[in-house]
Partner chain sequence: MSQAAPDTRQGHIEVRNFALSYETIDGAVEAVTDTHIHVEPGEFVSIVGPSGCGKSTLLNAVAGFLKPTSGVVTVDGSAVTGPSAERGMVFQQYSLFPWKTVRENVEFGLKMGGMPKFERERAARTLLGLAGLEAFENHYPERLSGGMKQRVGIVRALATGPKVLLLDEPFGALDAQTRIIMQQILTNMWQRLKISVLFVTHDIDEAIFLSDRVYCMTARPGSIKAEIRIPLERPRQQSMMMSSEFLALRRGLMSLIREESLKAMGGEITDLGMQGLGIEFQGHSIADVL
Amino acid sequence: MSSPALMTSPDQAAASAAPGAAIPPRRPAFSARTLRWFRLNQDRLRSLLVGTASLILFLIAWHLLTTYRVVFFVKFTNVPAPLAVYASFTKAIHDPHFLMHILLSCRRIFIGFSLAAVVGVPLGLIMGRFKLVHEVVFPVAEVLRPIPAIAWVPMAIMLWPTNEQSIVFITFLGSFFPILVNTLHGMTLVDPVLVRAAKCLGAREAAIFREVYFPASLPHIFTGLTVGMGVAWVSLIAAEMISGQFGIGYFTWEAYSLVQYADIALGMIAIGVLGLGSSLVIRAAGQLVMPWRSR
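Any chance you could show this chain by itself in the form predicted in complex with its partner chain?
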């Protein structure tokens, strides 16, 4: 009776507190717990409330700007209203084409990003450990790094036999450099005292790498993965808009050509939600892999 009280939502707690009035001794303990739950989660509840309010305000502003077709430097004349977007959303979730666009984009992200992580993290670790590899790879990486992935589109189309491969390649490129650079940065920040401590305890090169350099770099590796995931989506959407036939970026661009303005906003929101979801996945993975950093 008492422990689930921690879990009950505020209105449930209020509802069950009323019949509890019939049994006087139990009620005070129960409400004390509820109160404590509120006190402990005060900050989180607060930001949840403010966050919801801010989103609602945003929707209202959007609604007003579009229904009154405001023209004030920017034109809201053709911008779809939130309700219109919602209508096209309810239609789209029953439309296998829309789902296929989303799935294809997710697949491209998954392949491109995974490849970038599988190549970028070990390369960064090895560059951080072996000077020669660093000296050889770093100049090339520095020259290629500032080139935005979108600028690679024409080259990618020439390099790869299929459109699909070139899009995945561009996604890969977008996330590769942030992952590489952050991993390398993490390696340079490894506390030398920890390396010496490991050596004093009999650790050899491979063990030092596995037990010290790698875990010490993990926080930066995950920073790289988070940034890399963001850039992966940017690159993917650009590539899909330019050269795609499928994918959520293509869907958004096509909506414009087909004068389906509600679908433009739907595509944008879908991209936003997917981007948010994938960075949440990385954050969760980070907490799983680095339990010592939670709190």
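So that was the form predicted in complex with its partner chain. Now I'd like the form predicted on its own, please.
Excluded here are partners and other molecules; the one chain stands alone.
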């Protein structure tokens, strides 16, 4: 003969055994967690989808314009098709010379940009804090800043004993002035109330500089670093096309001289991808240094 307790379900048994006990909450279902993650990241997903669609539309327009050789103010008769550029890319990635061009350009960018950041950021901070230094350095910087990188190529060749040093110098100049100007601009926007409050609390000059001026100027410093990186690539490519023997700029110019149109487009795309990657690295570093900006 079976017992009545054995005929009851587990839920009924639990309810009868502890009528006053609260039922432990169940884990959220997978669909609920997915929906929550989607709501938290919907802006990023939307940006990713829009960006992907934009690139696809660009490739389709490029393919149609080159396939039908459209001539409408701009001639697409000699422009290579996307498939031709892709074929050139698959061939170039197996060529050690192409990889050498990219590595040399990246090394020049790293050296020139690093020197510009090491010199430009402290100099901008000092110019913004001390009026005498600003009065001495600012006029010279404003005279030199509008000179384009191409105009510096002959002077750089005369100043430095090798082409490598002259190209790095031009890259340094291209990124130095945006970093300096943006850092100086950030120093001028520091709230003087914060400075007076730090002085009232007994902070000395070094502490004020470290705790007030530098953190307040960080957003403008990273803006200058981002802009400086873009100008550094422009300056580097100009220098490599004119006086270089290696580098992605020289690769692009050599492709033009040899009438290899697909390689021209490949070099341009490589420059754009490298520049984008460099800017993303700087933005990521800015988010790590300034976590309050991403909130």
